[in-house]
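What follows is one chain in C-alpha cells, specifically the form predicted alone.
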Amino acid sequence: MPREANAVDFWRGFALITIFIDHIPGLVYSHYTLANFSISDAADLFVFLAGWSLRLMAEGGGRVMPTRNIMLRLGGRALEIYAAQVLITMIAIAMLAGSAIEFSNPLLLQWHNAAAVFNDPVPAHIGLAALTHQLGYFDILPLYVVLMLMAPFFALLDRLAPQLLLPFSVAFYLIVLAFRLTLPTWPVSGTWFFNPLAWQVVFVLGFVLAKADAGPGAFVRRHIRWLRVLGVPIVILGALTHQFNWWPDPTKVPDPKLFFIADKTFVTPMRLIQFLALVAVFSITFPYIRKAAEIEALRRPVLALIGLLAMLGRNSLHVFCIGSLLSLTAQIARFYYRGTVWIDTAVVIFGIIVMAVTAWLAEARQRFRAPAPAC
C-alpha cells in the first residue's frame, strides 16, 4: 500500500467523487450518495477534512510548524484557491455560451445563476472577482476562501489559548443562526448558499478534533466507543427523516427557527449533530479496509481503491476544479441527449478517468520537477 495512503486523504477522495456525481441533478447513481441517506452531505465532510489537515499541516510529523510560516503558507492557499474559483467559473460561463450558440437555446445562458453575467455584465463580473456573486455548483470554493483566510486568526487563537477556540467558534455560531447573519451577494440580492460565518464551525471542528494528545481530540479518542454507540441512533434518525420526510415544520418550530430546522446554508444544529454522529460511527471502516488488503483475493482492488481515493484527496483542488467542470459537461449532455443507466453509468466513468487523471498530472508534475539549484 502507498505509505501516502492515510484515512483522512481516502475520505477526501470519497468526498469528491460524491460532489461529482451530487452536482449532476438526475443522474441515475445520485440516488445513491450519502445526501439521500442523510441530512448531512459530502460538503460538510469536504470542509471538515479541510480543518483536519490544517492541524496536520501547522504539526505534522511531530514538528511544529512556525507561527509565521503558517500565516504565510495559508494566504497563500487562500490566493491558490481564489484563483482556482475565478479560473473554473469563467470556464463555466464560456461552457455555458457555447452551448447556447452551438444548440440554438438561450435558455442555457440562465442556468445557475449565471443570467447576470449576459444581461448585465459590468456589474456581474465585479461581482464575479469579488466572489459576490457565484453560480451555482461552483459556490464551494468561495466559503473555502474565506475560511482559509479564517485559518490564521484559529491557528494564533489555538497556539495562544488552546482552550479558547472551540467555545469562540460555537459560540459565534450560535450569534450567527440567533441573528441569521450572513454574507450578501451582489448585483443579483441574496445571500451565499455557503454561509462562511456558520460553516466555520465545521472547519474548526475539524481542527480541533485532529490533535490527538489534548482538549475534545484526545477526549473522543478516549471515548470514541461510547460516542459511536450514542451516533449509531442519530445516523438512523438521519436516513428515516429522508426516507419518511420527517423534517421540522418551519412554521411551527420556535425562535430563532435556525436552531431547530435542518438548513445547509446555516449548517444549522440538526445537520451538524447528525454529520458528527456520522463521523463517529464510520470512522471505524477505514482500518477495516485497510484490513482487507490482506486477503490475497481482495488485494489488488482493495489497494486500487484506496491507492485512487487517496491521490484524488491529496490532490482536491485540482480534482475539486475539474469535477466541478466535468459536472456541468455533463448536465449539458443529459440535457440534450437524456439519461439512461448506460449513459450515466459511462459519465461516472469518465469522469472518474479524468479526476484520477487530473491528480496523477499534478503528482507527477511535482515528482519531475527539477530541483532548485544549490545557493
Contents of the next structure:
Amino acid sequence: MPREANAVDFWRGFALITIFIDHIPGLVYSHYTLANFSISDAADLFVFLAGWSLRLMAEGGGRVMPTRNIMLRLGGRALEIYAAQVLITMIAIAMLAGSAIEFSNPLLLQWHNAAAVFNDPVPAHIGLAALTHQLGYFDILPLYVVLMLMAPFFALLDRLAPQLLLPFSVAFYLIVLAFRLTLPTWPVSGTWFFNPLAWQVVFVLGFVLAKADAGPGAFVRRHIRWLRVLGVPIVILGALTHQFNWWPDPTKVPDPKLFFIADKTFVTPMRLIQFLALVAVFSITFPYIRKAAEIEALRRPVLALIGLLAMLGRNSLHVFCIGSLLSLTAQIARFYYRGTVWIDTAVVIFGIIVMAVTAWLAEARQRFRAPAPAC
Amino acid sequence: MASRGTTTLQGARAGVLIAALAVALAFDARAQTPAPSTAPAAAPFTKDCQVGATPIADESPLPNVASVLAKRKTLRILTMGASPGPAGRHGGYSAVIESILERALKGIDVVIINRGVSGELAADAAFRMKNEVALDEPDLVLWQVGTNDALAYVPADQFASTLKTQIDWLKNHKVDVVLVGLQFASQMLRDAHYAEIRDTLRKVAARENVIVVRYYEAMQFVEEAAREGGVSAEEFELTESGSNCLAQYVARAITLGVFAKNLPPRR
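Okay, that one was the form predicted alone. Can I see the form predicted together with the partner chain too?
So here's everything in the complex, that chain up top.
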C-alpha cells in the first residue's frame, strides 16, 4: 500500500508539476509559476525534499537503518537515477530526430544542445554517458546523480559526527563560491548548469532539517513561529525584487561576487536564504490545506488535489522522467501548432494527466505484484 | 529589396575601408617600427563558407574592444546562447573564432568563455549574462539569440524590449556585443513569426548600432548555391564545416567592428 499523503510528497508533487511547466519556454502558464514570484524556484524545492527524503529513508518509521544498508541503498539509487537520465536523454534525442524527419525541419536537430549528438556523435556519446554532455532542460538528474553519490558520505558523517555535517557542507559551499569551483562540460565547452558542488548545501539542509529531535532540525521546530515572522518579509522582498527588477547590479557588488548575486548555477546565498524563508513560511500551509477538506463543499476537490500531488511526489523519479519528456513533447507541439492559450491549456492538462497515470501505474505495479512463490 | 541593396553597398564600403586600412597600416608598418600589433587582416572565407555578395554583418564599431586592444594584449569574449556545434577537428566554433582573431589581431591573446545554455530564451539569457559579465569581465559578448524565442512564440515586442534593455546594460557597462542571428531552415521561410523575430533582431541592432552576424542569410545563400545538387544549407549547418563557417563570419564581423571605430552610426 502506498504511504498516506504527507507534506513532503505533496510539495514534491507540486515541484514536479511546476518543473514540467517551467521547462516549456514561452508557455502562457510558465509566467505564473513559483519562479516568477520568488528568487528560488521548484528546482530548489525538489533538491531540498530529496535531502529530506534521505533522512526519512535512513531513520523513518522509528527505525534506524544500518549504515551498510544505507550505503548500498544510496549507491543503488544513484545507479537508478543515472539509468533514468541515460534513458530519457536517448528518448529525447530520438524525439528530436523523429520530429526533424516528420516535419522535415533540421532546426530541431540543433535544439537543446542536441547539435553535438548529431554532428559529432563519437565524443558526444562519451559525454552523454559520462554526464558531461547534457541536453537543455535535462540537467537536473545529473545533479541528482552526483548528490546521490555524495549522499553515503553525508549519511556516514551524520552517523559519526552529526554536529559536523552542516558546518562541513556550508564551509565547502562557501569555498566553492569563493573560488568558483564547478564541473566542466564536454565535448561542448562550458560548465554544468546545476553545479553539484554548490547544490549539495540545499540537499544537506533538507537532510539536516528533517531530523526533528536534535540539531538544527529541532532548533527550527522550536522556533518556527519566529522564523516565519522573519521569513515573511524575505519572501515578500523576493517577490518584489522579481516584480520590480530590484536585483543588485552584479558588477557593483564586492568580491567574491557570488556571495552577493542571485545565481542559479551556484545557488547563491541570496537564493538560498530566500528559499529557506519560503520553506519556513509555506510549511504552515499543508495542515490547513488538509483541514480545508473538513469543509463539506471543499472536501472532494481538496482531497483530490492532496491525493494527486502526494501520488506524484511518492513516485517522483518516474514522474520527473515522464515530465521531462512531456515538456519536450509540448515544446515540439507548441512549435507546430503555434503557442496559443488553448494549446497551452491542453498541453498542461494533458501533461498533468499523463504524469498522474504514470504515478498510478507505478503504484499499481507495486500493488498487483504477485507475491513470491513459497519455497 | 531596397534595404538589401543598401546593406550590400554598406558591406562593399566596409570592404573598401578594411582594405584601405590594411594598406595604410601596412605602409605605416614599413615606415615605422615596431609594427602595430593589431594590424587588421580580415581573413577571406574558406571555399565552403563563400557567400557571394550576401552581407554577413553590418559594419558597426566595437569601441570598447578597440580601446581594450590599445591598452592590453588580451581580449576576453563571453559567448552566450546555443552553442552551434561540437569541438570537431578544428576545435569547434569557439576555437575557430579564437584562432582567426589571434591571426587577425596579431599579438593579442583571445580568451573565449563559453556560457551558452541551449534552449534558453533571450530573457533568461539576459539575466544570466549580467552575472557572467560581472564574474568573467569580458570585453565583448557574443550572443546567439532569437531562434529559441522564435520557436517558443515569444511576442516580438517582448523580444525587442529584452534585447534593447540588455544591449543598453552592456553599453553602460562598457562591454561590446555582437549578436548572432537566427539559424536557417528552408521550412521557416514561410513562418511569419520566425521572420518577425529575425526582422526585430535586425531593427533593434540597427537602432542600437550593434553588429548582427546574419547567419540566416549566409545559409540561405548556401541553400541557393546548392540547388543543383550537393549539400543543403540545413545539412551544411549541422556539419563541422557549417559550425566553422559561422565562426569565420563571427570573426570577420569582430575584426570589422574593431577597425570600424571611426564609422558614423548606422541609420
